[in-house]
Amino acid sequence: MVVVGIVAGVALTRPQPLPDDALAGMTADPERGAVIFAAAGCAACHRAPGVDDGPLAGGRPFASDFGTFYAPNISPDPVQGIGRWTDVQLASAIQRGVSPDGGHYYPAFPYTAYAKASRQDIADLIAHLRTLPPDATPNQPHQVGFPFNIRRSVGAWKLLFANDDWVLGGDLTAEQERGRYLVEALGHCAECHTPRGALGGLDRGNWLAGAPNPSGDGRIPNITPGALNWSIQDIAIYLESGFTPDFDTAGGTMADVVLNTAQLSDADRTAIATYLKAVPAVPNPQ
């Protein structure tokens, strides 16, 4: 029985990349991919720390309870970046968290959100990434101790927490559905705004209700209607300009987010706001 259990565990936790024909028949549009790139916030994580505009050389640190993770180089450099990866290998990394050599990526990379994205959007995103300048900056190794440095254990984590179902269900309008797609899939807003359990999985019962800042500096705010009383127009304006209704401005990592959402259409920013007004209200703790 022990042997059977081990074999079953190995089978269940193995990396599962996309099939070789996952992108077959698709015509990718790099210009449309630039919009997906902005909506997905790729530059905010993968540009070097302190660089507002430049190649996706990686190196930005992300502190967590499990160690410090460093964003990798995803420029088209053939050695340090993604230049030699096939499109399907890239799509498998983005949507399945599987590396080209068949290993698990840590979920500091929000592939559990990107798994909900359409395959066409992923193809367009990849086409855009191919147009960006290469950079030969070496990747930095993650600083993760035992037992979290056992990559196979990420397979068990995926079994527990990786799913592609939507959090906000029910009878939604087309605008709410678009907002849901932008927030839950491409924008992966919950990665910062939703608290996590002991194993690092998102607490879906407190969706977007705020969370401790992994850096230890303050708290990431609750953006459900239980705490955020801004109008749809207020939210849309903030996502374009960074100005709050009280004429404060976005700071910290949210300033990077606004740089991305400002590149979306007015309709998409309004859709995001409409979605945020529709999620279940969670009050701030007293």
Contents of the next structure:
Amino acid sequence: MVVVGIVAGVALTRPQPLPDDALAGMTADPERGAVIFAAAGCAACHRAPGVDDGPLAGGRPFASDFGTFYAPNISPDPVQGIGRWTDVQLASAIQRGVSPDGGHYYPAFPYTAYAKASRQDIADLIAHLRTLPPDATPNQPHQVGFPFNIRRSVGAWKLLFANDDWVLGGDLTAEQERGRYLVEALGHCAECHTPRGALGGLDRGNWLAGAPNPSGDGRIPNITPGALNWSIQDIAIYLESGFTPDFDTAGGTMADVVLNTAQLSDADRTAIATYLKAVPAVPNPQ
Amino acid sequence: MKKRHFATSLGLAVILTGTAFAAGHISEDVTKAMEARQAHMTLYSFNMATLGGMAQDRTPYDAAAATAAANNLAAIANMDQSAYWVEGSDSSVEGSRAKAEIWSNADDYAEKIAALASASTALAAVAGNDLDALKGAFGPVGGSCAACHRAYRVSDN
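Would you generate the structure of this protein in the form predicted in complex with the partner chain, following the form predicted alone above?
Everything in the complex follows now, all chains and molecules, and the chain you saw is the first one.
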């Protein structure tokens, strides 16, 4: 019985990369990929800390309850970056959280959100990544303690928490569906705006209801209709300019997000706002 | 012996009371400084709302109102605020959203404050001309707000 359990555990927690033909027959468009790159917020994490422009050299620290993770170099450098990776290896990293050498990535990398993205968008994104400037900054090892330093344990985490179903179901308009795609898949908004359980899985019952900032820097606000009473236009303007309806401006990590959402189309920003109006209202705790 | 013990206790009590008083006193100063700078921020946003409503085409352009708001903004942004930004009044203190880096990167912080002062002075010079002039000069003002909040304010907003 124990042996069966171990065998099953080993099999179930094994990294599962995409099949070799996952991108077969696709034509990738790097210009379209630039929009996906902005919508997916890649630069906000992978740019060196304190740098507004420039290569995706990594190094930004992400404190969490499980340790401190450092964003890796994803510039096209052949040694330190992703220059020698195949397209399918990159797609496996982004959508399955599996490295080219077959290990699990920690879910600080929001691959469970990106898993919901269309394969064409990922192909375009990869084509765009390859056009960016290379940088030879070496990666910093994550500072993660036992038992989370056992990478195979991430396989169990994926079994528990990876979920390809949309959180907001039911009949949606085309605009709400587009917003859902931008929020739940590419934008991975829930990674910060949704509280997590003891093992770090997102609490889907409190979707986008706000959470402590794991880095200890303030609190991430509730953006469900239970707390956010801005109009659709207010939200769209905020995502473009960073201005709240009271003419405060976004601060902290959200200011980085606005740099990305400012690059989207008005239609996409409005779609995000429309989706946020449609998610279940969760009141703030009294 | 007993007397000495009493004197020691009394001395200790005086020291403890003194410390407690000093701690209370410092925190009151910090609270007042924080209230002052938050009031300062409220004045920014009140005047920004007048200008921003026009810049975002939500309210009709009004040259006199735009000029008044932009002049206010420039006056506030050019005030000496050094007395509000008391070291130790960072987000470790209840009610503060200021990052401690304001004090560890003081030169960069001062540069960002100066950027708002010069952008708002430039806005005041043209806000009464026409809507296009207002829109053009409003952008850098918003940009300077955003740059400082991005670097120096914690993530709740």
